[in-house]
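As a starting point, one isolated chain is supplied in structure tokens, in the form predicted on its own.
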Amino acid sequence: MGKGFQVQDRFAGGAQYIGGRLRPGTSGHHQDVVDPATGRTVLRYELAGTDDVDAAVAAAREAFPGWSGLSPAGRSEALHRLAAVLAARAEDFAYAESLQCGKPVKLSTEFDVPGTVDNTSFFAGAARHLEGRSAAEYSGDHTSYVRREALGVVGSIAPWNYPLQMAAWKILPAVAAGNTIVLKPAEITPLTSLMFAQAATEAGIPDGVINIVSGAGREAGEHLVSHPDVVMTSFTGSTAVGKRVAALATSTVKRLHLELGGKAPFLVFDDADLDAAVNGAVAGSLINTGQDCTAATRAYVQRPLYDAFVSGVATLMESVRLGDPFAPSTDLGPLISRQQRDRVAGFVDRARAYATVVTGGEAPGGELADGAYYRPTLITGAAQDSEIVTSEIFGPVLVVLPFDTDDEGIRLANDTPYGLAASAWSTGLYRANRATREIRAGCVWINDHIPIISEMPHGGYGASGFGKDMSSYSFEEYTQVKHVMYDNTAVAVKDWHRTVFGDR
């Protein structure tokens, strides 16, 4: 891939994006945007403060009138054309997204590109139907129908891992639906968002609806999610700053969406494809590294396919390429930073003491050893309740434990605070429907792990959060349901008025 822009000069107005230009921040505070491949600096920007918080809401707060006043038709057509902006700078957001991320170009390019423009198209048609339910005569004397209205001022916070994919989930259903917003991404990881928002000016989209802010989470974060004129806080991060920016937004008693973080169960019953469970498993848990809330971390493999189960996946990890994420050849890039790659490494280290390392478990020399890289790993021999299988790692790790009874294995399956997503692996349809009827998350699939469908929501169950991402169900966070009632008798005194006054 061509190296299509220098970053510095991309971005030399700065890393805040207001009403429609890039400006400087104004917190007096500095953030290097490092590549995770080799620790060189790509940007060096000042972080938002305060006050660039409060000029970004207040540019989304003057926009929100006209955006919220125009018509279905014309929030559609202006999202499609933000889909054809983004499809051709397609290189552009691949190149950006692995510079910051580390994400091995293919799957930038294949993934989380165009993803986002199909979303973005999906959103287009789906602003055109904002619908309520049919006018009926409820009551007999009244005509009664729910309007869907836009919310106001939309405060988002998006994560690191999948800057520009989360960017979209956040910025699309909500203007769609006619809100504006202001964004916070990852302080880290703030190019590709800086790119979308750029990207919806040139498609017409008018100045402020689309506002990002690049800040620490400390200040900028929390200042966003306790603003008085943000009407409702969506955040996608980890289950313990979800619980902050909850208690944050009740204060203010704004509207809530999280999707937290997840420990995805990976269940192989006895009669499972055994090649496509292998195969499954080792794409399922090193997407994007493992740094996926959705990824398979924890193997429950039933007791007759155990043991061909490990050789396979550690035979398979084996074979995955580390590299330069700019090779095409590359199957895993580093792990976003140092910092990063030395707590998952702390994580399986310290898991030595009470399991066996099956591979992996090292961060590679030579080359590569100024990235952030780590091996894929694989574990066994843990203990449920340890550390290894209960806590989120966000590493190219899996632990693989057997079990004897389905109903063992779907017990263990749930065993765990989170609930985002799941997988099932069997040829049997009466075991699959089990397992999509009992397992707990808020995505089960199937023989596969990991696909998503902009048709489809996203959104977790218990300590994962609660709302939906993508789909139609995502505008339920994003618009207000008003119901409205006519009176059709014409009559001045009502019945019901009797019981304030006078008799019947």
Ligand code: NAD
Contents of the next structure:
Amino acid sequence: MGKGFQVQDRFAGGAQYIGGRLRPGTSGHHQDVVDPATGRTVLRYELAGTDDVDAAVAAAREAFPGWSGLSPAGRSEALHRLAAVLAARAEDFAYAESLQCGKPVKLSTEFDVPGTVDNTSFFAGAARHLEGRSAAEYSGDHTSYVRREALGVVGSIAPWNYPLQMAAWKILPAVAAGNTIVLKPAEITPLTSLMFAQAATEAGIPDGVINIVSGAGREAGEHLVSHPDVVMTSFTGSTAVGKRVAALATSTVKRLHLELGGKAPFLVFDDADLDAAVNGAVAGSLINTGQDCTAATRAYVQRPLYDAFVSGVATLMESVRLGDPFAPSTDLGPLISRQQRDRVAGFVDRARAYATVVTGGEAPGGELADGAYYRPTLITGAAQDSEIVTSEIFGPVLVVLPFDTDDEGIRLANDTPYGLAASAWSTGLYRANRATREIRAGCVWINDHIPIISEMPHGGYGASGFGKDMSSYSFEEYTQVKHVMYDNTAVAVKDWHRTVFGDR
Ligand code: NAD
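Target state, the form predicted in complex with nicotinamide-adenine-dinucleotide; input state, the form predicted on its own:
Below: every chain and molecule of the assembly, starting with the one above.
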């Protein structure tokens, strides 16, 4: 399983990828990449400083005319080659992603890596379908048409929960549209973003088109967002940091795309298939150890199914196998760090004062004591306005609350500033359809929770941000449209000139 390469050797050249090669950072500060399953440091590297960000932006700027000037077919071919390189290195990517995140290898192998390859193939095709609408003689005297153009150098910032997929989601629409990019991954998980950029070079994508600066948010991140040569900021992360990024980007008049936090409701009507809802709630709340911005976090269950749902979820949660992420039988890995584990435990411990912890609510100890593990946790009896129901916890924790009428269920689902994703469970066509219309979120699933596909947009409403990742809709973020207008009359004095000089 992809253990053929040693991380230390692979990144001996440093953890910055600028102008088509690895180099060390120059901030003077070092960062450990830690395996959260064991607490062992797998790589220590020098973080990017502001000089490294400047160098990466300069490389991206230099690469822009050539890359944006390539034909759509040329960019498409390069991205198809990248998809092939990624697929050929699938085991290495799955290994590195599981190592730095603690993800079960079955998740990185079956979800993170193939999802990234598919996204790359999708954007290889989509690169040839960029279009401007309308070409006509709207004024009567001119031909007007719309050109869709690349923006320039995009500066993107990604979180640690799905480092490879987040890098792909940021890089692919940007470069497919002809932009060049500087991506700052979360400093604790830079490995697979660097490998993605290396794969791009191997696929023949020119130096400088994709650059990675592995640096701290406050230093490298803020410098990238404020940089005068960066025309757009695309940020995925927490709502709190997103607000800071938005303020910085606005002060330099940048285009902005924000993918922020979530607190997804999971709405179970009394005509739902109970078995399907129980399985869906456990999978949807525990995927990636609950560190998923779309994870099911608040289950609202109509009173007749409530007790059976709670006991079904508790039983299934107790059967989930925690363990070594590289063991094929492991269902649930650790959280990203002990700090994150303690943060999650803090939410659960405070909730004990006002709610019931039905199962979980503790770290496992024993052989897993050195890792950042936490047991799947089910909570009932919390009030709608309590912290455990309203705050993003980002851990393997599901809260269940009952409701009576359909109106009440939909009102509770919408009772949040977030709006990233939601699901509704019902066998009734009209009920399910009502939920899709009335729930305010960028994605509403019916009788499932979590699946994503390259062809469909991903993005939030409200405090979950704005703008779309994936799908052709993402090109709206990464391109600008230009109106071109040709005079068709060939006369020196146009009719409209009389509004400035002379009479009719
Ligand atoms: P975070 O906001 O702490 O960090 C995200 C990124 O921002 C990191 O690269 C970090 O280094 C950088 N950063 C931190 N401070 C910064 C600053 N002042 N200026 C510029 N950059 C800065 O988030 P996280 O803890 O890495 O990730 C978890 C969060 O991400 C959760 O809230 C989750 O919901 C969200 N998320 C959202 C989506 C989505 O699609 N909406 C997807 C994944 C994760």
